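Take a look at this single chain, the form predicted alone, given in structure tokens.
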Amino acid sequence: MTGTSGDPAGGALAEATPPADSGPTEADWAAAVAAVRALPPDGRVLLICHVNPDGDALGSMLGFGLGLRRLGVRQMQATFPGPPEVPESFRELPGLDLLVPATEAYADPELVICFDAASESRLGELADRLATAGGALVLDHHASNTRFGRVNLVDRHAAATSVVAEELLARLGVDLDAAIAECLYVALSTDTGSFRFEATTPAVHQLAARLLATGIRPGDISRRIFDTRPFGAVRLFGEVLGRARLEPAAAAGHGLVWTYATQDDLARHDQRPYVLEALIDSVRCTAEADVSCVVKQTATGDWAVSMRSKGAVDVSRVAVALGGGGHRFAAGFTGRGTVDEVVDRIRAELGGALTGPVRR
């Protein structure tokens, strides 16, 4: 590749604001396509994600920096906020190599391209790379996405971030192969709840067949991501859904269930936290319950949220009125306080929330 450092795309293109409901534009395509193009030989590039990641974000980072690495870029590094720990559903992943902790991320690259992440607050201390980086692409799916890259491919109706990722990986001429179909498969099937979720399209479904044309074996990465996990986890599931609450005259009628799981719960079953990503899906197949909820304490007063709705209520605008961001049916936030307290201000927003009719 040839070109200079700085702003690829410059100018006002990539400065603009799309209207929230617009995907991304033929100008916006190809002004990413520039941004990469536009990289001299020895630029470097830095693959952020947002913190805590889940399937979606670290293999649409990977899946794209091991397209990336097929177009010959050579310094190129991987990374998200906080502890440099995977979870261990995603430790086989292709193109973990790229990876590097925070710490050791480039302090001032030529580009930097951001996945999955709908605000600057969720790229936690890496954030200040968007202003030292030469260029900064951002590629996610998430309708709260404030438009903080420069050049910003956003898709609120895509599935996931890895429809974009494959589609700019299309654009830049870059032919799926296994590893990099077996990053954006899990990405995929994460985001789409192995394909049960809303989302699941007929488009989703065309993309997971060019994913599995390439040998992938989806039979060992579903029960590696979605059916294995340690029985200290098991256990612990087991506990904090025995703590579940039922409102059912909450969010006008269509009703809330939650619960929630302390630092003193991980460890007196010595687990991680990345364990408790999962529980959300036992607690949102309550019958009686549109929305369903489960807070996490991260910290003494702090709790990581997440929420799930069967469609009469948009937990995005809950999840936007209390600092955080997401989809219709997906969303979550941080919130402070005690866990009655964060419950009481969810109970409060789901009211002006609803969307119509729910859908069991």
Given for the second form:
Amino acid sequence: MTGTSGDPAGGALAEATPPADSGPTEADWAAAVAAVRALPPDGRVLLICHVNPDGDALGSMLGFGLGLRRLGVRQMQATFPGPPEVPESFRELPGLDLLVPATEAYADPELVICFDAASESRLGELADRLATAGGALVLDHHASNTRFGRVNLVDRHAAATSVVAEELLARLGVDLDAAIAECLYVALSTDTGSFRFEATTPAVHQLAARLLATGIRPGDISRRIFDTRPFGAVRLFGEVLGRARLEPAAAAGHGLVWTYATQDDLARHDQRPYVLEALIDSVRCTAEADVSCVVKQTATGDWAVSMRSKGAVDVSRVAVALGGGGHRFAAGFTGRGTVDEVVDRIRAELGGALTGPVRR
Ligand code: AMP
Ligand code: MN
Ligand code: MN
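Complement to the form predicted alone: the form predicted together with adenosine monophosphate:
Starting with the chain above, the whole complex follows.
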């Protein structure tokens, strides 16, 4: 494994500001390794991943944390903003003992390391640690990443943050074991949609092979994270999918399909909000629409919006225009007002986010 661009000497970090498109430089990797190696024996390390953590957020954070533990880091916490609730499907991840509620996170750790968060806002109430910590390291793969750390390992071409995490572990001399590998595999398979998305490069399969070689069981892991949900969630999905709307003329004729779920829907079926994360996969399969969208109520007048595209629209542009972020084909933002107001705003942005010529 090598970095993606040259500064083999690994020095002169201040001068090494790379163009936004390239991945971490050798100087960035060297600075990240140095930040970890410079920790005093009892240095406290705080790992933070984004709010409403998904498989990549939790998996890259916990896998990296287990690797740091192998290096001898003893004082370490992992956390994320908001309620300290881990989605059911991730409750067997190795390394969960590292997790603490955000309210108990170190106030001024020697080092803070952020995972899978494109901007400070994704760290919620924990964003202040960027200022209070001795050092701040960012591991991420969002094109929209704002480079809010003191050292930023951001590779927009990486399929998952776990790709970046694994390379840093390798550069720190940590060998993969089954526990680390399971975390990184969950992260990698989540963000590649089980190795189906475009980001599934030969390097992704090579990483998957290294992870599987530790003896982890992909069938069990996949069933747990993709193919298991409570019966109440199955019924809730039926109802929410039943109200989906198809708008063939939207996105300059490429089509939009969308639906929404309210807190009342969740309550009626006795379900937790995170079960809705899988809904987008049942909506985005609509043949007649390039863009799919699920609008999920998080509070009165507050909606977590998930968008996906098959290629005609860059949904990250829509998301960024509406205050969020993400990737070209998977992005999101926080919507305010009514569902109709939120969807109106999306419709209005779609035409300006086309990736190619307008279809006639
Ligand atoms: P999701 O639809 O929640 O799976 O998110 C898809 C992508 O959009 C992920 O890469 C997220 O990091 C990003 N994303 C989702 N919601 C937001 C938000 N409110 N702000 C910034 N990025 C977001
Ligand atoms: Mn994520
Ligand atoms: Mn990710």
